[in-house]
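Single chain ahead, by itself, as structure tokens, in the form predicted on its own.
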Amino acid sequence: MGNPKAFTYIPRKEAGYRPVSERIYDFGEVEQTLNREDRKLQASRCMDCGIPFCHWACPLGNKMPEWQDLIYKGKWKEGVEVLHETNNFPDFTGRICPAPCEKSCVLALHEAPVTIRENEAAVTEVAFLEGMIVPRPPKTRTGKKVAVIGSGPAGLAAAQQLNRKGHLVTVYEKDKYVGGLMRYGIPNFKLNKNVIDRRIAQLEAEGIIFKTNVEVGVTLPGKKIMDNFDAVCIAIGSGHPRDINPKGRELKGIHFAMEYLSQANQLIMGEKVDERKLINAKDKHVVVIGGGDTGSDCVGTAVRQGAATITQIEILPQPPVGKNPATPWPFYPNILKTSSSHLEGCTRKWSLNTNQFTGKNGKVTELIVEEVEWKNENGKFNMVPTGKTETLKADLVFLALGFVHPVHDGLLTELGVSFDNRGNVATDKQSRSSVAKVFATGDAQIGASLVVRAIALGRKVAEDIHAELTTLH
């Protein structure tokens, strides 16, 4: 390392967020950036610890110490090249990855890890700004054709890797624009969609064909894909939302979180939305059920739409603040996470189970919740009702409860693939499904997970498909 002692006298410095008073009136990215000199200083804090736990914790196996050192030395081009060796889209992960690498950084023992995620976004921005990231089309073509169904991070990573190996790749996307949940599920205040657009332009220049507004298995028969391609990669994500069914669930005003977030992004992009189905939180009492990132995104979106009040509830207990002995370093910690959206105005409540929705004229007006306790019985936690109830005002309720498995109707049913016991596409170690020449990757294969893991699985399925195609005679 260029300066192995920098961590002893250079403190961790985060870019921070734009002021709340400013950012809640627009959907611009909330996170700010540091200047290059500050960023170089932050990269210098990588301490040459000997065992890179950051590398171990990253699903992509990013080489953190190497590219941190290159940034510190001002070698931005070399730094971004090392980053791209393992990660197709560091500009995505640098914005929306929860950074397991930082949680396992040795300096996290003192709660001051290297700002790896911010550095990742910064080096990619410099690389785009100065023309360091250019299309890399293959020099030769194999003549083999691969269909990638789904254009989220797994599908895009698989497509780029396969294309660079010389295969002809066509990506099918059911929505109007490419990007999957990165485009339609993640708010612009976390990921500006221009970041996706410039990558799509790069992939198109490399020779990848994108076909949008095509839902394979619905508007285009899966049989046509099977007949026209040498391999098919299923990368449709995990789109079947988890639901709850208390009394009153049928009332209007109760929506799945992704329905709300997708619609908000569509409006920003200028897509037409049926006015009868518009979901707007302005002047409404909003309750978000689910304490994860998707719930947090609902909070931030409702803030920007001018909600009267926002309450986010979670059935599990409040996690510890700071450190949790149950999840020690270098493992990912289960601790209280406060997002930028939470800081904008939100009441958070834990250990609450939704018992009933009540309403008037067919529309939800309240929900009745009950406090629960979690008791450890022989190593298994069981939920025990306490009888203590509370009534919350609710003109809008968003269910942010995660996803169960990929949507089975349509493509997966038509192809006849087998499912595992969780309802995901069952695959072997080479990412092959039960149907010949059909592979699966990303959330469709393992269930809802991180963008960084989706990219890793997309890269793996590309290797598996390439191996299959090059061994066929």
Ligand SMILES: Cc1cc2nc3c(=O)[nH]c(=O)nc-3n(C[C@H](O)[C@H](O)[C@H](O)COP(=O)(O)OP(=O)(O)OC[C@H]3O[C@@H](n4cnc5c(N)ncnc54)[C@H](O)[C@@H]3O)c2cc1C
Second form
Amino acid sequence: MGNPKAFTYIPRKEAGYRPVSERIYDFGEVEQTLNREDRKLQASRCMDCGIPFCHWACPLGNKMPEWQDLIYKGKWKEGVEVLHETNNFPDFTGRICPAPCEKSCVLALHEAPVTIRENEAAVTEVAFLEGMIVPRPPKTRTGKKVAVIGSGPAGLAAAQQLNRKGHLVTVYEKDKYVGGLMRYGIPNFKLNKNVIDRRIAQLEAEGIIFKTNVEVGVTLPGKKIMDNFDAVCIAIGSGHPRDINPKGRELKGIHFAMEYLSQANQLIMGEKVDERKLINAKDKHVVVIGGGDTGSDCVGTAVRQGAATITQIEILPQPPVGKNPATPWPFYPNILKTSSSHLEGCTRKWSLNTNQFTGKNGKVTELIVEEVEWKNENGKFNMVPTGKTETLKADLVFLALGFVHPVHDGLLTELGVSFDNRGNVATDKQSRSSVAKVFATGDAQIGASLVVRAIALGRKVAEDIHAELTTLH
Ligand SMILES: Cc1cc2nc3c(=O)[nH]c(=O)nc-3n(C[C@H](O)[C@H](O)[C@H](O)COP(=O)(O)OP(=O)(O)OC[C@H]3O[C@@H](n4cnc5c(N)ncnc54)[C@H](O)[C@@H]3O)c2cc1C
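Can you switch from the form predicted on its own and show the form predicted together with the named molecule instead?
Entire complex below, previous chain first.
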């Protein structure tokens, strides 16, 4: 460790966001970067505490103290190499990870953890800029072929790991471009798509084959894949959105968040979108139902489209600000999160249940919401209506209520895999589904989660498939 006392006199410094007045007119990334000297100082704040809780909290087991030290010493190449030992895509997680590592950093006890996530993005940017990230194709091939179905972070991590073991990997993707929810869900202002493109270029140069616009189980029978590959990895995500069914749900103008976000991303990428299906928030009163990250992404997108008003409502109570005794350090805290999008102009409300949508000429115009209370009855939280209602103006409503499980129709039904009690693909400890040579990973395996977990599971399934392919039966 370079500077054991740096944290005592160097304060945490975040790069911060571009000014609201500037950023709401474009979809460029909102987060800025520090210069290299400041970045080194920030990395020096890591005190290499005996037990690195940051490492414990990271689903990938990233070795934070090691690469903070390397950044501090200006050894960017070695730093990114250590990062890549555990994380295929630190350029993605450095931008969009909620950073459980920082929540568990010992310095978080004093509310000024090391800027681990930003440091991760920074070291990877230096590495890309200076040509340190190069394709690493396998030296020999095993002769085994693996199909990865789905090109989100789980599928991409699995593909890269398997390819590096020498198996020939083909990734099938139903959409036009690869990347999964990072491409079509997460807006550009959080993750610019060229960050995905340059990684795909690396993966292609390593020998991975990508086949896009192919929906396995629909446009290409799953049987063909089963016949032609030695192992099949299901990485199709958790695409079935959670719905609600109050009176008026059928009115026009009520959309799932992903209809809106994927369309907005498609338009930015220059993809053709059916004009009749265009969803544009310009001059509209927008209500987002669901207080999570997906909802916040709808807020940021509606801001950029010039919405008249934006209200985000959540059925749960407002979490505490700052600290929550129910989720103490080093656990991930359940506290109020304010995203860059929230700072751009939106009203947030909590403890509201949607009782009814009302409308005119078949189009939504209002929501009738009711305040609810949450009562803890023997450890179980029950929702109790209070009778206090409120009417919210709404020309557009986005349902950002999460996802239930992967889409069952098509591929999963054709393959005949079993599901767990939440409807995800059931797997054993070796990521094997109930069907021989079919494995599952990512959100399709554990339910909607995070990019960092998807990458971790992608690496795990690759280990499991490799073990299966190299074991003599
Ligand atoms: C709006 C939104 C914002 C988010 N923001 C964040 C964030 O800021 N940070 C974070 O960590 N996580 C975030 N997440 C969660 C994160 O994106 C997911 O957990 C992660 O992408 C899951 O990875 P995956 O590879 O398992 O699945 P996905 O990313 O969902 O990828 C699955 C892929 O499979 C393809 N596919 C499906 N069926 C087939 C088929 N039959 N044939 C071929 N291809 C198929 C899909 O088109 C898709 O490309 C967000 C999610 C959403 C919806």
